[in-house]
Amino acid sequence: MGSESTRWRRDEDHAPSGVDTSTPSPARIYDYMIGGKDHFAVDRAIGDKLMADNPLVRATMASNRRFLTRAVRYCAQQGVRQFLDIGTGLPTADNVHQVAARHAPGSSVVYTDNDPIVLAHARALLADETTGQGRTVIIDADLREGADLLRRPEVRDVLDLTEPVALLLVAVLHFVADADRPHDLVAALLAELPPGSHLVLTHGTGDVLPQEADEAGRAYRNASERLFLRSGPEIARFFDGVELVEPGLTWTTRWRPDPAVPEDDLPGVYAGVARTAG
């Protein structure tokens, strides 16, 4: 990342334009509990509070990280050459573009958030890097235009959705209320992709450890995004439609592991990776 982008780190003084320092952002907290560097007081507060709740919630983010990697190689071994990120969060290391340069030069990718000081971060990073892969962007998009975001002209304008496309939805849902309709909100976006598509989902649970999830929830109350929490067979339905590749919805732990990187069974967030029809 630039040095523009680094002056910004840790200091309230220096924040991007248009950043709230004083209201908690689930990106920079996240980015926090995976050892980040592009946070503020406000979000350590909140990542230390869900730390002294759940010993294994830092381990659970940084394990949900790696599942991204691991997804991202696996739809790039399948031929899938194009990358949308709803969500993406801040960049760190690994990001999808360069696992996708990796496994499969050429290939394009589109980042969207709507967190200010993420895309700051992005541009500064895209702005810095010579890939050597396809096009890759980021554009301020909310998950909730559903289908309308494919719509967009900066969005068509990298990615042919007359070929497969890889939807990554990681750590994400669990911002969106039911109000918001995220089932339809993600069968809408599934419905514009061609055959051969890909999704790929994380989402946490109270499924196992109830009592933390509900101070989770307590915790991000007063973020610039609340947390909803969902059952397995709620995030289940998330997949409607499409065919879950083995092992099926899991925790991200048991998702295709890497025999290189072991870890510990870590429950807490689910993971699945999805092929539409065709």
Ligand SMILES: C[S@@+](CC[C@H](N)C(=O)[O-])C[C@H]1O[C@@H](n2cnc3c(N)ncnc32)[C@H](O)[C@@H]1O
The other form holds:
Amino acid sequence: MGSESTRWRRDEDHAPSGVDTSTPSPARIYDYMIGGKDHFAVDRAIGDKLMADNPLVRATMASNRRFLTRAVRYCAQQGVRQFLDIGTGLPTADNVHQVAARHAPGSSVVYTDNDPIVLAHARALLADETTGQGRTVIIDADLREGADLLRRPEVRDVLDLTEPVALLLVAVLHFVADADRPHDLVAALLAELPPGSHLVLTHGTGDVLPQEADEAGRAYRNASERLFLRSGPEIARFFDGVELVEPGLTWTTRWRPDPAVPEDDLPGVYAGVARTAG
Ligand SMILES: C[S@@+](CC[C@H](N)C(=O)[O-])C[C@H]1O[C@@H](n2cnc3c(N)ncnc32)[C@H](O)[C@@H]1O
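Switch over from the form predicted alone to the form predicted in complex with this ligand, please.
What follows is the whole complex; the chain from before opens it.
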């Protein structure tokens, strides 16, 4: 791909310390696909393969990111002032704390990821920023810790679990294998959150494009995290016990699109927002 991403690409010799530039990483592949600058040759090779197999994949990933922005705005409009974003990805335009600050000044945000490049860049971004209100932190944590993640002092320091929290699991659960019991992890996290909290979730699927999905699974086989796409019914089970808000579980592009930003109908990533009872 010619493109801005290529023009901005990072030199392997200047990777932040602790970053393995020989193993592709989901965070860097996604960054390449949505036009960021923090990716290396191994990541671009996978991104290019994904695009060769499925010309819609880049637009699908970009639509996932736009959904995230709309969902954070929605939660802010519902009165949520605390956000826990697990698998946050590399900083880009419209990061969660920036969207939250726009629509709900004073919001607190905990970002977590398990990829060292995300941690390095997010720390640099946050150190450079003075939000003046609320608190935003990034911590090195893995979704597979489940509810233990919520018991960490760095998290408890920022989030008050007696007040509603928006739990963001956006394009991350498809990097968790069945063996790690992803549905139990989500249920355990939700069980710790008070009424009025929200679950914001997206997940890739091969329901409509099964062959492309199989190819994508193979493309990630040597990445730091493998890809486990799931069916609509399997993804719907993440919402057991919570109430999906309109329009329910649907393609990212169909979830409350902004009238000013027309979305093509892209059938690759399911998205939903739900509210905990009470
Ligand atoms: C495709 S990116 C999504 C980024 C962002 N949530 C978004 O949707 O725009 C997936 C992110 O999840 C992170 N990730 C993958 N497995 C994880 C795990 N087990 N725990 C925490 N983060 C994980 C990756 O490092 C990457 O940053």
